[in-house]
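Only one chain comes next, encoded as structure tokens, the form predicted on its own.
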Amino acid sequence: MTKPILRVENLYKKFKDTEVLKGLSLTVDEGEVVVIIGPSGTGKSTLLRCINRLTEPDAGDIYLGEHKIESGKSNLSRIRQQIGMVFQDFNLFNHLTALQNVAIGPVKVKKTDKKKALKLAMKELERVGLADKAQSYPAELSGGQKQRVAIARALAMDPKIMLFDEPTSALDPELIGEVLEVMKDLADAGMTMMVVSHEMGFAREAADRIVFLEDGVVSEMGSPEKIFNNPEKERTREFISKIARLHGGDDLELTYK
């Protein structure tokens, strides 16, 4: 049996007068791929940022395994090392090569020997199909290549879970597929993942569970087949239909196929 690797319990977050998360609870099992969907402004990105304390929640508890994630605690840095995060924008160091960008975390945070870290970094670049770009600087890479370097950088820390915050939203349409392909490969390899995305084809193909967020809480969740083909709530059905129309049909074919 699988066990929860991440637990979010009764999470609240308000920005000024706007309540974004309203008692949200969610678990992610080890090896599970959970895709978070829903309209803009429903707290999807805020949820991910609260998990690793980039944003401080107002109330609620978050656990990675048996360890509570709390700001200001001495173990926060150690726990963050176990949570890989990939953002919309790539956040690469422009003065470092792709190889150096991937190696810097193990060297600076884990105090890994530099030679060993560079070897590890090359392995992760190979994993995302960018071994030939190891000595290239970010300015020499396409958006899709930059995002794949960012994924490799997160993987180099050997995380227990990967969080993806709309990782393709800043990419030109022709570059989206190469990033989704890497993410699909990670899912197939058993990586535990929580993904905020509007890429419904990826969600249908790669997710074990779809979570529909609305108004700061989990409105509905289930298997891709249930959510896409037989949702319980009318609001979920409306959202899926709207996204399908934007993709030019009801079949939500994979972007990268």
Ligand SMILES: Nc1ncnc2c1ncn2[C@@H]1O[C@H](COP(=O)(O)OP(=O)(O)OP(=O)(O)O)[C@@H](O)[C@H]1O
The other form holds:
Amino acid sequence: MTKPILRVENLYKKFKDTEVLKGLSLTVDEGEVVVIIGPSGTGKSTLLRCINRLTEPDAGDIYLGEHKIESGKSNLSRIRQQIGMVFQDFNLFNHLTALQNVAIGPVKVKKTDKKKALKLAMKELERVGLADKAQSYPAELSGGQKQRVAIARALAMDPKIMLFDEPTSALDPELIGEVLEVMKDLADAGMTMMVVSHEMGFAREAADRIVFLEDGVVSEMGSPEKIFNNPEKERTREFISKIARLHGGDDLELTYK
Amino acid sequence: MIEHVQFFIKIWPELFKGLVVSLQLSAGALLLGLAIGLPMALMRTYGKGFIKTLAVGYIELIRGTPMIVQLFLIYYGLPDMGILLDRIPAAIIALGINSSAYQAEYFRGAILSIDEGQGKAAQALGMTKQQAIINIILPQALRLVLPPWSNEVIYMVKYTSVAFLIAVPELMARGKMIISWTFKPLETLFWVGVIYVIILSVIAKIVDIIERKLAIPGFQMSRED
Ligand SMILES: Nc1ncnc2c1ncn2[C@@H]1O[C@H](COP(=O)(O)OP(=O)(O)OP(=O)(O)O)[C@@H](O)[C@H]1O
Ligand SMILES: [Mg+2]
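Show the form predicted together with the named molecule, please, the one above being the form predicted on its own.
In what comes next, the whole complex appears, and the chain from above leads the way.
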């Protein structure tokens, strides 16, 4: 029934002398929400960046659907269009309004007619609840609003999968909820998502699977229940209890409700 | 007092002709400097190997030699190689080449100050590196470069006075001519100075208006306040 949309096979990456990814393999099914957790410096960001080739892996294969992701030029642009990426520090284009930020991908990359692109952009802004901020520049938005615009910008390319790299960790606590809510809606709408996040409330509520990354490989994975309540490895249990203390979610109450 | 004003009225037509030439030199040299400087900045920032070395060599060579040498080389040196230039084109080319090296460094500084996440986000959307530079990096860098660039405009108007050394009839050269007819160096130079001050403050004002027009929240212009 389920079919894999993203396959990462035996991924290796090292920077100078530090080996970061050591033969990591991971598959994500269509419509699945995978939350990735793991200690700092373990290669979570590197994994996401290898997937859309912002970082070039040393070895290993990555497939999006049937297509192998390679660094040849035209192929790469086509693949990246299908992979939405949301960064920790938003990276909105500072010289463009919220609306232009969302429209520029379709206009410049997909060569969508400008009027059509603006209409589409407005729809995506509505989807993240920011239609009234369409004409604001990034400097005029709060962190939470910036991140929601960044999500809309990625969605405007109509991606097959969305990658989130700690989307709320640069936010003030009171702004985290609005971003998680948008992500939750997205998950409910059936978007395939790969989310690096230590927001346990979100993981419990939205994740189909939790992947515990350590030392450059998948150390353990399973349903939220299994990972939170009955992990196989002691190391996983330790890590979960550590982040539960830091990020809440020690009960089933969602942090953002 | 009256006689000073009368003197000014008498010499004004000559000075005005000189002013027009000075402004032509400035505009020509600034545009030439932009046309060479921006590509040089891109080559130095993004280029590799020979391209990068070429840009670095050009910029450092120009910045490392006095402008007067460059001017004389172009006006007196090129004819030896069979290239004969009129005074005004020779002055524009010399001033323009000189300016291009400085403009290149302004542009490069602005490009480097743009957060690297901007280009990464553009590439993540599927833009090629060139598309990211053209659509995302440069529009931001050009806004950041406006304050140093407007200083370059003002320097340039003043620098054009060196063109009088190859007898280009610009403002300073006209002043010198007037002195040789009237034997009134002090008054003449006084009025030449006044014209420079007035024209420079008008230009500063215009640049200021342009900066305000292009201002975007989050791109605070460092020249304000
Ligand atoms: N461009 C780079 N050059 C050199 N080293 C890098 C680079 N990017 C990442 N690293 C190193 O690779 C390791 C893994 O980094 P990565 O950012 O993938 O970890 P992470 O799991 O995302 O950590 P965090 O939770 O802190 O974000 C770190 O030791 C980091 O210093
Ligand atoms: Mg990271």
